[in-house]
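Next up is one chain by itself, shown in structure tokens, the form predicted alone.
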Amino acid sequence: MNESAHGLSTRCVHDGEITDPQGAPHTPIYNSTTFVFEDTKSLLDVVEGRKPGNLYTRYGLNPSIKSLESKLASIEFGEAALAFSSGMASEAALFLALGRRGIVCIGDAYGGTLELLDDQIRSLNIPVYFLLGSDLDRLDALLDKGVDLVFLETPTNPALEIFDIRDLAERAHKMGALLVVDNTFATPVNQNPLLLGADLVVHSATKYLGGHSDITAGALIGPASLIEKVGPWRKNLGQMLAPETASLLSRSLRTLVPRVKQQNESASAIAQALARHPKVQRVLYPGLPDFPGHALAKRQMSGFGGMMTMELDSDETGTRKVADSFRIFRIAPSLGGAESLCTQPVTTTHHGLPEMERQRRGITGSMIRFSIGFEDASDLIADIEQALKSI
């Protein structure tokens, strides 16, 4: 496990960077599909693993990609990392490589993840089990079936539910299973699952790690022994990101800490303001003292993130009217960028779920999920307040 003596901000800036003979302060973009060798012996040394080197970009053997992966591993306290073309690509390779005997998905998750598990993974005769947070007493019985992998988000999408990573890791390991945590919402700034006992961390790097709504990427981080098992799936499924994207993601990681800290601060102020509004039925944000998972979040997180969900005292039509009335917030399904975004989960992230399943998970038409950006918190609060006047 990578436990650098340097602080996170320092690692985000410097770790993984390679020395450029031309003097560039950061790793250049090696926009090359292939790399040449002086002789056959040199080629075979790399191909057969006797020496490190660059070979072919789809394999990940490209200096821009390897530099990014070293930085990703460092900031999540992992031994190794794999970069992917998207967060969904990282999950697909993970499930196929390490979940063949069975997968348990705990709590809410991104709608695409639920669809992947329920439709594609199950179609390969891989057992998949879904447990809500209220069903955790059933976990040990499922683990006893011999499943390989327990997967969860914390905080979850869209209800921001908090799960005890250390406890779930202990329960999984006792039965020989791996625990994988999607750390997209929290980011390494606010939460470090590997230090809490998780085996692997996955990210949609499109979101906070990228931070500017201009790249699509994913990441998987953990022990080298596990990462090596996933690597061939990425290679042969063709899930590699381009060197240009790797360079843009490395650029974004250098500013990860100040970006997330500002989003934490603004989200906290907005959540407190919304919690007092008469037209807001409830605010789902881990930083609020009355949030059900607040005490646990304080124990395992160092910040509460820039994501929140408000549930209005209205129906889906009224909630849509509010969403359409925003002037600063923009309607879009993504998150983690410089601009503040909003979405009704029933129209985007969880639109594909059957209505009964959404009801079972408590995902209602009166919910609006917010991704807080870099605008002044006072302006965002005023924007929400004027939009709420529409109902």
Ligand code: PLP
Second form
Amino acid sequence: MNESAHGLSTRCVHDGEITDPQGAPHTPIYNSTTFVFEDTKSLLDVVEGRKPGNLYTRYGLNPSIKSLESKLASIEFGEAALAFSSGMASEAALFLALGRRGIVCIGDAYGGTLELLDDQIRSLNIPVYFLLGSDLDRLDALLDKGVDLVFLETPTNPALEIFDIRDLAERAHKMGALLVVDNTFATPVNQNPLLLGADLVVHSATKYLGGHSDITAGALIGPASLIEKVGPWRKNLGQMLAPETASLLSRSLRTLVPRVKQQNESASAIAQALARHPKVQRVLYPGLPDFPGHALAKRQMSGFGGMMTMELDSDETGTRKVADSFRIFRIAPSLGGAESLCTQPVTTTHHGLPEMERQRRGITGSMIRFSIGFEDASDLIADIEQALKSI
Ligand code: PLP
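Structure of the form predicted together with ligand PLP (previous: the form predicted alone):
Okay, now the whole complex, with that chain kicking things off.
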């Protein structure tokens, strides 16, 4: 585990940066696909692992990529990290490398994750089990079958359900399984799964880590002994991100803490305002004292994040009218950027699910999910209030 004495903001700015002979204060972009050697012996020293060095970008042996990975490991309190071309690439490599005896997916994970597990991973005869929060008492029986991985998001999408990472890690470890947390929604600013007992953290860095809706990337972080097992899968499946993207992601990580803190603060103000609105039936936000997961969120998170869902006192058509009436919020199926976004989960993340399955998961047509950006919270509240006048 990486336990540098520095605080998270300092790690975000400085960790992983290389000392540039030209004096740049951060790692330059090494856009080379390959690296040259003085002689064959020097090349073989790197190829055969006797010396660290740069070699070939797809292998990750490139200074821009190594610099990013060292920063990612540091900010998630991990020993090592792998950067990927997308969040899905990191999950696919993880499942194939470490999940072959079986995978339990807990809660309402991202739709792409559910599809990958249910279609591609299952088609390889890897047992996959889905457990909703209400079925957690079945977890021990599933673990008893000898699964390798327990995978979850907390908070979940779009209901912001909170799971107890410490408790799940203990239950998984007792039965020889690893616990993996998708920390995309919370970010290391608000939650540190590895310090709570999880074995690995994955990220869609496309979201808060990238933070500007202009990078597609992923990350996997954890102990070197596990990360080393996933590395060859990334290499040979060709899942590397470009050095230019690695450099952009490092640039974004330097401002991660102030960005996420601002989003926490605005989201909290907006959630409180919405909770008082007569046309809003429910606000799902872990920071609200009456939210079912609030006490647990308070224990395991240091901030409540920039994501929330409101459920309206209206049907799907009325809710769509509200979504179509926003002037600042834009309709899009992503999150974590500077601009505030909204989406009706039934039209995006949960579009493909049959109605019965949506009901089982508590997803209704009256929900709108928000990703709160950097606009003034007062402007965002006013935007929601004017849109609610449409019904
Ligand atoms: N995990 C979460 C929580 C997500 O929201 C997403 C995408 O929306 C992913 C993983 C997949 O990430 P990517 O789109 O970068 O492949």
